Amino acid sequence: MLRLDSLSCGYGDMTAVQELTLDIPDGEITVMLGANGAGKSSTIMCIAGHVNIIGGRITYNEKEITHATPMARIKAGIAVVPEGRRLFPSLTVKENLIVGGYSQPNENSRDSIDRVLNLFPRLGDRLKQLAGSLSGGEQQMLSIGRALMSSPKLLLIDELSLGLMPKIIDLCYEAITELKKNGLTILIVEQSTQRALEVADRVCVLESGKEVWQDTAARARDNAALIDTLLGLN
């Protein structure tokens, strides 16, 4: 579904990602691992159109989108769950969801909200609650739900488990697994490896903006010590 060809991107004179080549197959979960500063978030935001491309090419559904606007990418079916959730704290849960569906026809809003609530029933009891008053786990659920309101074909999730309790991480990954069953293609950026490797189909490890390892998740699970070494955990 998505291909990065020798992608380089960054901020001003700083190059955050260098010549990354990555294929994200349709209907699969790809996990990108790496320590802080490895270039994971920059890659996600570059795909979404929010970080400057220095070189290379992005192809989505066999169409080049290297220089497409963020809005064009949303309309094409790419949605992002940003690091830190970036909700609208003074809006209610329902209002945040409605904002997430602004690119879709208004008549689709009710069905989209129902799908989000089926995935995260806890949000159903908090539709009138301000997003800023939710727990960290509930905010992450809402951030994922807001992205789903645009009916994406490709979902980009930046730091899914950051700052969450283990039980909430499990709930989020259960939701991710369900979304995959429904045909959604997903790219997850993570620092935590164990839970991500359980659901992933493919794995890419970055270090200092460069790819240092890429293969199937099955091989990553068989080479856990190697992955830990690449991530500096050994």
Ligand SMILES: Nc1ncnc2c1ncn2[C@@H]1O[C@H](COP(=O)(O)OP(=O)(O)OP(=O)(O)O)[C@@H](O)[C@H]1O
The other form holds:
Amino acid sequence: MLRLDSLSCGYGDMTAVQELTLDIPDGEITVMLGANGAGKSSTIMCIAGHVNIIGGRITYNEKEITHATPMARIKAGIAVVPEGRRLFPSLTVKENLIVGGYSQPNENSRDSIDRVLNLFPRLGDRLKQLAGSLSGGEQQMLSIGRALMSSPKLLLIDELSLGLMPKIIDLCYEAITELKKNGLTILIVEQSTQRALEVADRVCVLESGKEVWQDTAARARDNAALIDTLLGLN
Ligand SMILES: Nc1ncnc2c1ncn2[C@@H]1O[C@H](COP(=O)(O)OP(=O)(O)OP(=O)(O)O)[C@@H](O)[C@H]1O
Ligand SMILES: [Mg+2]
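So the form predicted alone is up there; where is the form predicted together with the named molecule?
Let's see the whole complex now, leading with the same chain.
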């Protein structure tokens, strides 16, 4: 569905990601791992059109989108759950969801909101609550929900479980599994490897902006010690 071909991107003179080649197959969950500063967020934001491309190309559903605008990418079905959630804190839960559906004015936003509330029922009791007053877990659910409002085909999630309690992490991963069942293609960036490897189909490890390991999740699970070493965890 998405292919990065020798993609390099960065900020001014600084190269954050160097010649990354990655295939994200339709309907699969790809997990990207890497230590702090490895280039994970830069990769996600580059796919979404927010980071300057230095070289290489991005192809989405057979079409080149290397230089497409962020809005064109959203309209084509690419949605992001950004690191730090980036909600609108002084808007309500419902208003945040409506903003997420902005790119699809013709779609029935009531249906889209209902889909999100089916996935995260606890947001349903809080539709009028300000997003800034939600717990961390609820904010992550809202951030995922807001991204889903654009009816994406490819969902990019940066740091799915960072700072969340195990129970909430379980809820988020259950939602991810449900979304995959419904045909969504998902790229998850994670620091905590174990939970991510349980749902992943493919795994890519970045170090200092370069890919150092890429294979099926089954191989990643068989090589857990090696992956931990690449991440500097042992
Ligand atoms: N807006 C920016 N301007 C300049 N440099 C940046 C910017 N954002 C990121 N960088 C740099 O790009 C490199 C990759 O950062 P990035 O945020 O992509 O890493 P990451 O893998 O997401 O790290 P973390 O696990 O801490 O979130 C880092 O050296 C970082 O300092
Ligand atoms: Mg990051």
